[in-house]
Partner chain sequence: MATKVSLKSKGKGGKGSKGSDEKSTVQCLKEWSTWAVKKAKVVTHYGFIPLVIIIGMNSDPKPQLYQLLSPV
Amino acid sequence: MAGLVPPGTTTIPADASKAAHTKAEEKTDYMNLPCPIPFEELHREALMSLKPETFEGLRFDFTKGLNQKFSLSHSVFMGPTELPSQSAETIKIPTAHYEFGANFIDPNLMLIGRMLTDGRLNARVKWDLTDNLSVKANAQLTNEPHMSHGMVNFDYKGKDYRSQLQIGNGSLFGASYIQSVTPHLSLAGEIFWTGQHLKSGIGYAARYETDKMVAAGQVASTGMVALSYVQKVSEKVSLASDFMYNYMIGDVTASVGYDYILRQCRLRGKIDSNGCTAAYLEERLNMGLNFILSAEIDHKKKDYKFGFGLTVG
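Single chain structure for the sequence just listed, the form predicted in complex with its partner chain:
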């Protein structure tokens, strides 16, 4: 706006242009609101900073692109894997596996398949039928009976709203709807019903975002309350905080974290109210060669996880 006002003029035209600019900002066009983000990405910025994919052990990923759309990936992992246990102590067994993956990424169709050495398949399909309607499917198939899961989502994107229908195996049904109410605020609701456990629930969410910050809140009838706030301090730094409370169980967790995106590396770290700190570093050693360091220290459970890895391609 300053460029439009020629230099050397009096201050009165400059004030008038500034007033016109703020008037345009105040008068929001409620017929032309932006399309909100999908409901499952409500806490996206907070999750990016506060929940990096920490791992324990060695990880090596090699992605080979055959052409712009098609690539194959080979991944090796060696390290202890945690078994879910009821007692307070963590039980870990050492595992090593190789994972072969094939990815096909097209503007309209995305197919990602990953096959592990123990016979498990992770498949993800995203198909954009039209500009507004897209179908997503996600499956984890194993050789063991009754351990496979699959889920299909139908997403419809309107002008300033999005709606989604979810059908999963074990007769799981879910639907969600998110609507932009002002240029910065969007409100959402969701319902779900499981046949197997005979549970149903309803939830509401709100998200307020500007250029510098994002605040999101979510309440569900399962007892979950989740609030998150992310502030973009500068181009390279953003700080995030998160508060999760389950009013049925009375379980509270608060965490604070940071995300530094620098030229050669990306460093994320967080500290939790459960006495858990985590850090994740991705360093770009060369074009296409990334070195990863991951650490997660849980002082309360005395569980220390350190991992390192290399990603090629």
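Form predicted on its own, following the form predicted in complex with its partner chain:
What follows is just the one chain, with no partners and no other molecules.
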């Protein structure tokens, strides 16, 4: 059999040939990179675990769909409201309000409005002008002087990049751009200027994402440094951490949290370096019926918040 092999010929192992073929297939195509997420959603996975919408008191939400596109909502909230204070202790006053809402959701147009009994009016609009260009607007009108505000965003979605232009009241102007440089890495930058306070700033950001983890970092000339990391342990369990630092005032906060999705419920929680602990539970009792438990404990400020709610529709 040795005579059948010509002299000087070396056989290539099957495993080495397969590895070389796989490596060739994994070669990055820089002309076909994925489109990144919007700039304002750089830390969205971490925020889902570390920033649950905790509340204190009783909350009841009811949504009734009139047709496939239009629905009405009713919300009742009863609980204390915190007042701004210079002291370390938290000052609260008992409040209660009713909120009426109307929603119109279409593939290219979304209109959401909310009216509260205290006189506040909230409105949101999202309109897809083309497949690549969309307009977002949100506004809040109140009876209190200098507390109403509004903002309009123009978002353009390219093949492997996104850009955004922001215009708001108080002479607020901002622009951001995020670009995919590899299939997993995106780099971004932003600039903004506020004419009311005569302040301007520039920021840079990076985001790295795989099937198992997401890491993001952001730094701005205003002194803000934000880092976040999310590890996807399984399809139902995620662990998250973040680090916030403002080198202008020397404020540092770090937190760790979790997001656990069960068959009938979702549990999120976190604890930060200030000793504040929070947990948020959403339990599905039946189709269209959810029960909510919320808790937040801050021993340092002696602030304890517990709430429960029911969502129908």
